[in-house]
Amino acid sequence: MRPPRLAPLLSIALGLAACVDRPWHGIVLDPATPAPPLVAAGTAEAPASRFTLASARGSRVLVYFGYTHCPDVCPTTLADWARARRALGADTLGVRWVFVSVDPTRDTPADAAAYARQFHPSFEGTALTDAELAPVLRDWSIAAYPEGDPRTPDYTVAHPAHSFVVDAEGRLRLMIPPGVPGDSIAEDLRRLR
């Protein structure tokens, strides 16, 4: 009696294993829903220029709500974004990285733009004004508020710690928790095509 030939069986097993979905690194929002509107003020140099999420349609967009004086999660998250951008290499076309400040007392759109560009020149930054903040917080179902006395220079701002990922069709698809490595963020973005 001849022993069974293992090569064809091994080949079939490996093929089946490749078909199994890998887990996502971010939290999948299923069903995907249209991303809420996001409109933020322009810079002092170009006050008429405003960031709108609607203008980013056709791109995958990472949105992070933070503030420029953040001592921990904001710089860590944007550093992870920079590593993800490097990991994507040529795949960065069609990906936008948007930092939105929720600290209207201290951050101007120009401050937020300069802060984001410290991590990578392609990163966009903008800031919400007092008038813009309340509807964005409501529509995105997030909270952001000063902790401590905002009349003092050392107050902090409570804000979401995760990044939102909007797909090219304008749907919220993922929330990426803080601490997800850049390579893993890049992997999730590749899968969102």
The other form holds:
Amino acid sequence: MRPPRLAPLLSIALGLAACVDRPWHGIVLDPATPAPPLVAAGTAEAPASRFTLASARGSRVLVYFGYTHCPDVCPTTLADWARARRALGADTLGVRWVFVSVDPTRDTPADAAAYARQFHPSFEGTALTDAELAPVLRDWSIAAYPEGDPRTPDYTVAHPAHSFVVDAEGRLRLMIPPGVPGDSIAEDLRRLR
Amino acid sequence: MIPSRKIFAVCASGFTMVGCGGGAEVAPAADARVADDGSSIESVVTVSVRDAWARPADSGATSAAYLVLANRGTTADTVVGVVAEAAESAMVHQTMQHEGTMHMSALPALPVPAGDEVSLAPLGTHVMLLRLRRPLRVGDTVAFGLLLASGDTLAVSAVTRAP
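Would you mind giving the form predicted together with the partner chain, to go alongside the form predicted on its own above?
Zooming out: every chain and molecule, the one shown earlier first.
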């Protein structure tokens, strides 16, 4: 006699229970609203090679606003992303990981891309220009500004604490606070499928 | 800027570094001074460092180092500066979150209370290594000194590891 095939049912039941009972690790944005653009696609400042949210439709996108001279919180967050990516395994297909520099004085898109790739080769990076920064900060309701004298090399940049998660339909769904472990980020991303 | 004689004095006082798997350990910064009758004639400052590690970074870029300070003595001490050959500038920094925005600021004085430990950890207090003179790759060691208000310098050897 065949043993009863409980395992698949059990895992489905546990999965459903997880969906119902377990809180999100990130902060749920409800109602979900369309994510504002990161840069105006098609303008001189946004050549085809630059990341745009419009071009990422169909993928879940993690967005983090930081700067490449950031030694503590940005690397901590991107390292947690890398752990989340590992935890997702094959589910990482359909997720894009994007580091956006809000330090136009020091960072080029290439700098931001190189910085992001240190954490995983699939991570993308872009940098906002001076002209792009103000509308992005306004539309995303976030703050970023130099602290210290930006004419000196060692100024720091105040920047958003959270990672943002945009779903495949281009809606802002979650804000993930700094320090949320990679496994937890992965759980939230799975639930957003 | 630290006078070189201070570094020399620290080295000459039997300062030893012992490498270990997760970081590095350093001997206490000061020796006990004991009177003839065996009583301590001066408060013993014994701040030590363990579990020091640094983030990888390119030459010219910024790294952060983390560690645990332990003060086994009876007198509080304070970290008042950092000296690092590997970087053009170095200081203790603190990350703070305020209304959804992350800020960093220099911490000119980091108290290390007597009989207590102070942890420098991600998303909190860290040693900033600014404009690195050489790249820090995983497995590399970076040395720096923590200047204490007591006048001693704690030598730290931090292992670079993937964050």
